[in-house]
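We begin with a single chain expressed as structure tokens, specifically the form predicted alone.
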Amino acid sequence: MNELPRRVWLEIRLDKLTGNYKKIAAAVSPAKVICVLKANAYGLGVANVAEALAGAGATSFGVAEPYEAIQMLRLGKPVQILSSILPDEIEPMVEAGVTLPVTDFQTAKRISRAAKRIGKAATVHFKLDTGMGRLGILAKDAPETIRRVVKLPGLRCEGIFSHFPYAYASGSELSNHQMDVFCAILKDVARDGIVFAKRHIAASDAINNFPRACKPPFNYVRTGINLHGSFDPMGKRVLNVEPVLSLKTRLAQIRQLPAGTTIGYGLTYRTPRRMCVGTISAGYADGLPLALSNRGYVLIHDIPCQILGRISMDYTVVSLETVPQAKVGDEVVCIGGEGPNAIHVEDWGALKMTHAYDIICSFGNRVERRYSWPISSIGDNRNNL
């Protein structure tokens, strides 16, 4: 049998994707872009995002643990792991050639020691805690743990970065204060001649709020969000980048409900008179977040559509009254569309009181992934690369 379609997809705009890269490639020149694709590129599938990505020009890729690391080493590219590594996965992760992060002096000498035994250099990273808390290290101990590394055999110090937690702030006393630390190791050490290559702070956060961030001594950003065309909600949006995805569905039922009929779990919606309503497959095991229950809305023939009661796991209840045409089978846009009407990622995020990253990774693994390049972009219709 042949395989039938998905009830609820993602559309994904890879010339968007690919548009976003350089602009913001174009923004941070002549620092560098280092394209963030940890956990399955947000969800929206690291092989294909990161193919179109390579095409593009983007010349390396930030992973968070090896497992994700591997998928990426069929382009030929550098790619660094941005967390932590642990003992068990040094040797297969220097011997596939990932940059890796050194977050202590113990970290350093287990991966000196496989590259020994392996005859082959290891690429590392040194990761500072300048005020993140949660990996890396302390900055008061930089200088320190940096000298004894680089005596260690078997490394190539390529590089140095850190991160922040509030870079969505501008104007962050915090943020410019892990700048001046970072600033200040690297003056530390090179007294001793001890330099590198590449030097990163800023993620997507601080490339629209620091521009510091992007500029010397640092000459490396970290982008993954911004890729999308999604920004966290408290910072600016300096990027003019676009939304690349949708989210879509069909309409599977409709119906004509009597008045003071209850809909969904709970009870949660009464209908205050005689209605006309549908039912969309798709609900919170989709990535619905449960926040839209009897708040949020979907678009039917780019008109909105109010959601009734609470959302279930597999179907969600909204209101046909504006759309007297809608017929079963109709395309239900969820996230996505044009104009004043158009509902964003970020909206949702507002309703959950959550942000993009939380929205983007949530979409279930029965959502069909979907990629496109449009033929009025590059002549041809590259469908499910």
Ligand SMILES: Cc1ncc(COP(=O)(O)O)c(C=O)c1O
Second form
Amino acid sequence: MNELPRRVWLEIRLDKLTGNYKKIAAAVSPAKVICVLKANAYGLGVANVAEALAGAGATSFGVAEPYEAIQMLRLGKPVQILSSILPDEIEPMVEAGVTLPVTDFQTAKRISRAAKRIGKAATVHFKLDTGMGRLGILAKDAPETIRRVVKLPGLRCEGIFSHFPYAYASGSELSNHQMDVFCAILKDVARDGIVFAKRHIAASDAINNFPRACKPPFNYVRTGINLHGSFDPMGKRVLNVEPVLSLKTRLAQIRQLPAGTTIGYGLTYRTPRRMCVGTISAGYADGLPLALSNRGYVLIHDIPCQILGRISMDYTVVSLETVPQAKVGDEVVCIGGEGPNAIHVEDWGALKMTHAYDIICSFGNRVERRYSWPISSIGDNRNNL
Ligand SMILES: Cc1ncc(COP(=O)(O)O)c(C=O)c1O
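Can you return the structure of this protein in the form predicted together with the ligand rather than the form predicted alone?
Next comes the full complex, this chain leading.
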């Protein structure tokens, strides 16, 4: 049987994605860009997203863990694990040529031993914890650890990096302190002739709020969310990047409900009069936040239609009072559209009191990813609009 079209789909504009990449690259130049495509490119489908970015000139990629790194190797570009590496993951990653994070001396020793065992140098970047409190070498230990690690055989100590927890304008004190600490570590080890080819701290927030983080001594930035045209809810939006995705579904049923009918689980909405309502074929399993219940809207024929009652797993009821021409099967825009009624990832983020990352990473498995141009990808999620 031919594959049936799915009920819910994401339209991903690879032309806008690559346009965003080029805008970011131009804004931070001469610093270079590491495209962060962890978590399946934030859920959009890493095979197609990576291939599009590589075609637009992207030269290196960052991921969170080995499974993600392996998926990227076919592009033949440097791939770097940005977080941590477990002991049993080291050897296959060195074999594969993935750039690894040095989060402590023990890890560096294990990488060195694996490199010797398989006779292949391992490229590593030191991961400094200058204030994130999550992973890496504590700043106070960094100079000594770096001095010891660079003496280990089999390592190509190419880079050093850190991460900001709070790189909004309001987080300036901590962020500036982190950069000062990073620079002091660079200076300290430079006294022994230790210098790194790649030095990076900025992710999307800092690119928009801390120009200093994109200038020497820093010569690389890492960006994820800005590639998708989204931003953190706080801080400045300096880059003129555009949203790349629309989430769509179809109208499954249209009914006239008598006055006083309750809608959905929890009886949170009661029709105040006889009403025309539509049931759309998307729910929280597709990524619609429960927080949209009785608060969000969708677009049908470009007209806003209020969500009524609680979002269910697979279906959501909307008012059709403003769209009498609606028919079963009509397209429903959950995110997307043009002009003042357009619905943005950030609008959902505000209703859910969360950020764009959470919204984008929450689109469900059954949501088809459709791409705006054909890509010769071998990965999953390869569909074309
Ligand atoms: C270490 C590291 N670098 C870069 C990024 C990319 O961040 P953003 O999507 O905000 O650009 C992340 C994302 O969480 C990260 O953990």
